[in-house]
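Only one chain is included here, represented as structure tokens and corresponding to the form predicted alone.
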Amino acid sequence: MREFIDGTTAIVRGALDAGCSFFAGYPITPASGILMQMMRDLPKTGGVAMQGEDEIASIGMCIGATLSGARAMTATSGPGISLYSESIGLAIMGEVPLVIVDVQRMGPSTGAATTVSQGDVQFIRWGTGGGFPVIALSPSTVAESYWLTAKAFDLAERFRCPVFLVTDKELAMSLTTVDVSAYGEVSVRDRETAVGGPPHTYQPSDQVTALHEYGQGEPVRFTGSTHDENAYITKSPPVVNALNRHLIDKIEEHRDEVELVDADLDPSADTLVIGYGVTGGAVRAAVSTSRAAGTPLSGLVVQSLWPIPETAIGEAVQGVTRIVVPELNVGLYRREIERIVGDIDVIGIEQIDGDLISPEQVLEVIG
């Protein structure tokens, strides 16, 4: 069975099937459709969806709802991520499981609100203070928009952290025909909660502790400041170091649990095309066309932008002499690929005029 659907609807379905029970957002093109559909559909499942007075209030509501037992999501675009920045840092420090959808549009500033772009790739990674790791997933199809949304909820619970779903205007708003069997299923783990006993907020290790919810058991302390295991503010260097190492290690030491790619590799190919998001379609089409013409070509579509899937990329580049990275920005992810692959020649296809990159453009560069 097939259906005519857009990425916005797929994201909303994925969130509902993942058990999302709270949504707050503020209208912003091209993410407004998620807000509208969540306000229509979430109450039908007993959840709460609301429009905040602005982006700052919306993400704050989501953090509060999560700490009170909800499974929460918010959605915005690049300018809204700017306003989310301080609260993203709070969610990282407070270890709040939360899903944040970024439907990218062309910037900077207001830019072109109805024009596609992939300009938030580095912004998502470095958009809040400290440089601590984040998890960011990136769908390249409508079907991936569904299951990666559910996966984002699962990873948020696993690592007690905000998880980004980084999509774009074209994927979110363009209708396409999808075979319903392509959606797949993702098992979203139950939240591990703690009731009673001392309200420890973390352990100084790479392990994640259960979340103490407000209103359950003893009082729960919560702070965005550096703190000890009981959430008392401290400047003790060993304690601060232990906290910060915990925030890093709980993700970096378990990168294998996050790494997601769609690899289509040909051992005889000397060229690998790496894409993500909406450019993944051009990558897949270019690989198919090249092989049909008798020229071997390998493709890798990255589904987990951050942490970078270095293991999968390292395996994919074995035997290749050239890598092509098409993206709708000024080469933001190409720089990461160059860092990983060493002396292999990396060629960027960088388009910032509002048009999509076509398979023909990829093949023209490959020659």
Given for the second form:
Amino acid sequence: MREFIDGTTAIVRGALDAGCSFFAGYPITPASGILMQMMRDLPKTGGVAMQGEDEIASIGMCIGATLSGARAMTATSGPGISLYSESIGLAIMGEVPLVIVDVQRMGPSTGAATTVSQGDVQFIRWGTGGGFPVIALSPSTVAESYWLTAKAFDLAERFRCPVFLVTDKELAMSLTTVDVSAYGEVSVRDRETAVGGPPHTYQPSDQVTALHEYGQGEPVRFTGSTHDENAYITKSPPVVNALNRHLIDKIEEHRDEVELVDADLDPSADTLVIGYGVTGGAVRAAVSTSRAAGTPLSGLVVQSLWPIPETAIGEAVQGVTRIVVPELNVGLYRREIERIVGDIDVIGIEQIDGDLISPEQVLEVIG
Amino acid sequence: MSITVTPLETFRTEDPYPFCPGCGHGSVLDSLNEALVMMELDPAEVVIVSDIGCAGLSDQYFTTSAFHGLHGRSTTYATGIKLRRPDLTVVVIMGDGGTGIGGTHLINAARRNVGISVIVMNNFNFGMTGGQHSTTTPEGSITSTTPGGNLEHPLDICGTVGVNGAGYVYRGTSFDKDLPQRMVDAIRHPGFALLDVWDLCTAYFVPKNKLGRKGLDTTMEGLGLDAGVLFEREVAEYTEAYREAASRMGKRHAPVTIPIEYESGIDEPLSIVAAGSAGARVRSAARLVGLAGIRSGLWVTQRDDFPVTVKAGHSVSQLVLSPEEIPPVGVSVPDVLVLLSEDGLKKVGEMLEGMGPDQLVVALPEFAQVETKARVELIDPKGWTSRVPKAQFGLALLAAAVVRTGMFPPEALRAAAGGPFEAENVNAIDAGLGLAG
Ligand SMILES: Cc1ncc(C[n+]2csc(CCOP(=O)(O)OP(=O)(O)O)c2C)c(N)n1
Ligand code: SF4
Ligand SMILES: [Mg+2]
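Structure of the form predicted together with its partner chain, please, following the form predicted alone?
Every chain and every other molecule in the complex is listed next, the one we just looked at coming first.
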């Protein structure tokens, strides 16, 4: 059995199947479809979907609802991520599990609402003050849009932090044929909750405490200010240091639990093409065309953008002398690859005219 | 079985307030404590959502649950908490600063009548950041940012939320003897409740403006603002109304799977571009072709390009039908171009230029002169035996293209044409098929 389905539908289905029970968002092309489908379907599963008065209200409602026991998601595009900025920091600081979908469109500013882009990949990583880590997943197909959304819910609980699902206009709004067996299954962990005791733990610094939810019999404190383990505001340097180290270490020291790539490597290839998101399609097509013509080529589609999957990339670049990174931006992710691959030649394909990168363009660069 | 609950004597922690001597915030919080004691609530079931500023420090002095978030956004967290757990008592405490930066949230929470209560500790300036003017600073008042006297008219918070539907609205001062009872009334009100409580910032506003307890009353009078309960109305509480409405909504949308019943006639990918005007069902016609392709075992992608205005300008759909699974990639030179309108023509000039004799253009007669090296097949609706509405020309011409390319049997297209427009769709398809045959 097959489906003719867009990424929007797959994301909403992935969220609902993962147990999403709260959604709030503000209309913006190309993310509005997620809001509309959530408004249509979430109430029918006992959840709540809201159209907020703006993006700030929407993400605020999500954070409040999460603390009361919901598993929440919001969705927007670049301009809305700008408005989320401060609240992303709040979710990091207060250790709030939350899924944030960014359906990228061309920026800056209002840009072009119905034009594809991958211009937000660094923005979502550094989208709030302080420089603390976040997790970001990026589907490259509609089927991946389904299971990576579910995975985002899983990781949000595992790490008690905001997890981005970074997609784009093309994947969200184009229809593709999916064989229903391709959706795959993700086991999404239940939320670990606790009643009583401190809502945070900083030692050992990489450990995550079970979430304390409101209305479970014991008072629960929450704050977005620098706080001790009981969520009282503090400026005490050892406590502040422990808090900040914890916010970093709980993710950085467990990067292996987040790493997701789709590697298609040929040991005899001297060139590796690395892509993500909608550009992953061109990577896969270029690899198969090249091989069919008798030229070995390796491909790597990155599914977990942040933290950058250093181990998987490190393995994939073994033996290659050249890496090609096609992106619908000005080489924003390429600079991360350059940072970790040492002396290997890294060639970018930067496209910012609103068109997709074709497999032929990739093959042309490879020569 | 009966459970005896011993009412709490206080909801305060043992810590003294952190406020400056004489600051009004402490007595407002004392009133809130009294109100909570009177209501005999379970502190775990009460969430104090504090905004920012000196007012925002409040939650730490209560034994209740607490949420301390971002400046101005407290109402949004309170809304989320209440939507998920309507049984909890949710009380927002914000300064006048919060009513400025978060004004839209206040108005919208009032409009919705989510059952939360908002206490504004209104001291006419930003205490925490050094006494700058706020939305409520009276005209002429001296603050650190209005050294020559404030030029702006102060915001009527109560009027603003009141005229927009708030269930309960009260204005008073921190000195009001009945403040605890008014807080009880506000919290018990099922809808959105707001108390605008004027108080003294002894560090900044009081010394700069020689304001005292009496001055609060005379300022109110001078501005023509009433004190007391200003709005009290029966309202439909939002979370209740939401659950009521949700219970009537039926079942979650189920996936629509497509059976493979036909055989396709192509062994290589085939691309079709339909170029027409927005609002003319170009996308839905292309989608039907896609569905028919899938019914015939093909893997189809459909990319649509249209302006944000949706019903004006161009609408161009790119279909790729392939015997093998394919990612959505752009089509630069299509195998078939279906040309439906001037709007569409404007978007496909480059495609037409790139096309050659191996490719086919299917067009309405008005495009007879179109410049291209591709074969052009004109289809004249005048020749159709049944009347086809203009909005269905796209589907008819696509049906013609189906026959020309043999990508799948025409029955597959008819089978895909179900849904609300089935009869109309089949009529258009048959018109296109007849002419092309
Ligand atoms: C987004 C943002 N902008 C500015 C600030 C700085 N800030 C802290 S408190 C405050 C004003 C608070 O005034 P008010 O709400 O009246 O509370 P008060 O201190 O008078 O009780 C401001 C602007 C902030 N915390 N967040
Ligand atoms: S600065 Fe003003 S508002 Fe803040 S504690 Fe002092 S008197 Fe109160
Ligand atoms: Mg103030």
